[in-house]
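The chain below stands alone, shown as structure tokens; this is the form predicted alone.
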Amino acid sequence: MREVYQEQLGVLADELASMSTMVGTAMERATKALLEADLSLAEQVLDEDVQVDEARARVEEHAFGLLALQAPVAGDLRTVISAIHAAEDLERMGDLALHVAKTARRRHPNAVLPQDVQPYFAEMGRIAVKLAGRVRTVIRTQDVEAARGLEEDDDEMDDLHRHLFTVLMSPEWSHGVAAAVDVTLLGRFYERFADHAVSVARRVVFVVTGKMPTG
């Protein structure tokens, strides 16, 4: 019975890792759609978002089943509860990629971003995809130090987000209010994507150590 139970916990981890891959791919495609005004890529992100939603539903179904049938305690209980919260964070990451893709679609065939801010979003997209990949790794390895290392990538994202506001508030900004609104919202989407990735990593630390990181 214990072996079967551990296999079931492993299924939860596999599902979360798969979700990490999905949302990383979604943000990679959404960023490309944003930078290149690629409507087909934006539509692909929209069409595939349902897969992330379905994956979250599977995680919750399995987790609640374990709670009901196995009555886990201590470390196993932390694992199951953390899986439910992590699935929520990962679904939200998928939603944020969806928001980026919707913005690209809404402005098509026009480019959303003025050229002078495109490098910021190219870099923010790179960091977001990197974070999703690192989340997948820490879910599979339960590596506490690697999980804590996501904070550094999140700091990079925060720095870029702050620099965007410097550009927007500059007297040299000449792209109007609509572009400023788009840039502000998009910057927030990437920042929140990173925040949710860190939240998942903190759940891994909690599972392994029994203590939720703060900060």
Second form
2 protein chains.
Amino acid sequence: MREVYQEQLGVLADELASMSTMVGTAMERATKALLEADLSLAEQVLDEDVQVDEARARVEEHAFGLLALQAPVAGDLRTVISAIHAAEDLERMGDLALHVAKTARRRHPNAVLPQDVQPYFAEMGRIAVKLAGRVRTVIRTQDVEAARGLEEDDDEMDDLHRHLFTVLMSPEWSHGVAAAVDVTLLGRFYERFADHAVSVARRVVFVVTGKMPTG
Amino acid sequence: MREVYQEQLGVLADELASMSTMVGTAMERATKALLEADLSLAEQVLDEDVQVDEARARVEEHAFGLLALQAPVAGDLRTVISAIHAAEDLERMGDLALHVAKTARRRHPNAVLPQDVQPYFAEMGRIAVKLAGRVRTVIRTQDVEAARGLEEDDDEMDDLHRHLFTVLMSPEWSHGVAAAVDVTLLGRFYERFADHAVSVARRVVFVVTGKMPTG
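For comparison with the form predicted alone, kindly provide the form predicted in complex with a further copy of the same chain.
All chains and molecules follow, beginning with the one already shown.
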């Protein structure tokens, strides 16, 4: 019984790791679509989001099966519930990548971003993809230190996001209101993507240590 | 055993209903703080958000207790897991009210909103508070029709949100980029608040019917 249970938990972790890969790839493509006004790449992200939603549904079904058949307690129960939460965060990360791709598509063939903010988004995209990769590692290894490492990347994202706002608000901003609105929302999508990545990592810490990290 | 279990489920519903009240009140006050540049009201929302977070922690603890001690299956299991999800949505609604209050505080003693978009936010605030009230009713009554009613309010919110964007993007916008950035983010906070309210209602439908509504 116990062995079967461990095996099933392993399948759950596999599914979550695979979701991390999916949303990392989605954000990588969405960022490229945004920076290069690449319509087909944007549409690929749009088409493939359903796979993230399906994976999330599978995690939830699987977790339900585990809860109903195995009635886990204590740490095992915590693991299964955390997996359900993590799948929700990961699905939301996929949605945020989708929002980026939709913005790129909406403005096509025009570029969404004025040239002077492009480096910010290249960098925010890079950090987002790195965070998705780290989430995968943390799920695989359950390494609490690695999970804490995500907070640093998230701080970096927050710094970029804050700085982006000073650029937007500066009197030198010459790209008008419409571009500012797009940049504001896009900035928020990347920032939220990072928040959800941190949230998954914190759940892993919770599973391993029994304590939810604060901060 | 069964009776105790039903009683505990009732406590869980009470806690969720009370969270709905809290986040509705928070959004009502945050909107008033925003529209009237009322600093003390904004600070009240900021101070009281911790109560929403605590309520959410209680729901989760309570749900864990139920899962560990009662090992519910089928519909009962679904109810408990949905309660955990609903608490997460409600906590997020509280955070969004908090973001509105923070924006009001940041710009104090200035008003955040140019006069011509104030009616939009008065209306979006009204719908948000109405949605929180409806969520409470749906949790209390488990009325599937009432739950579907939330989708209409959400459509109204989306319409307002879309229209707000046409105002922002119009060449007549004369309030500059900084105000546009604030309005963009604020609009998104209200829209997300409504999305989370709908999500709670959908979970109730799922609990009652066994099917997750699509849309």
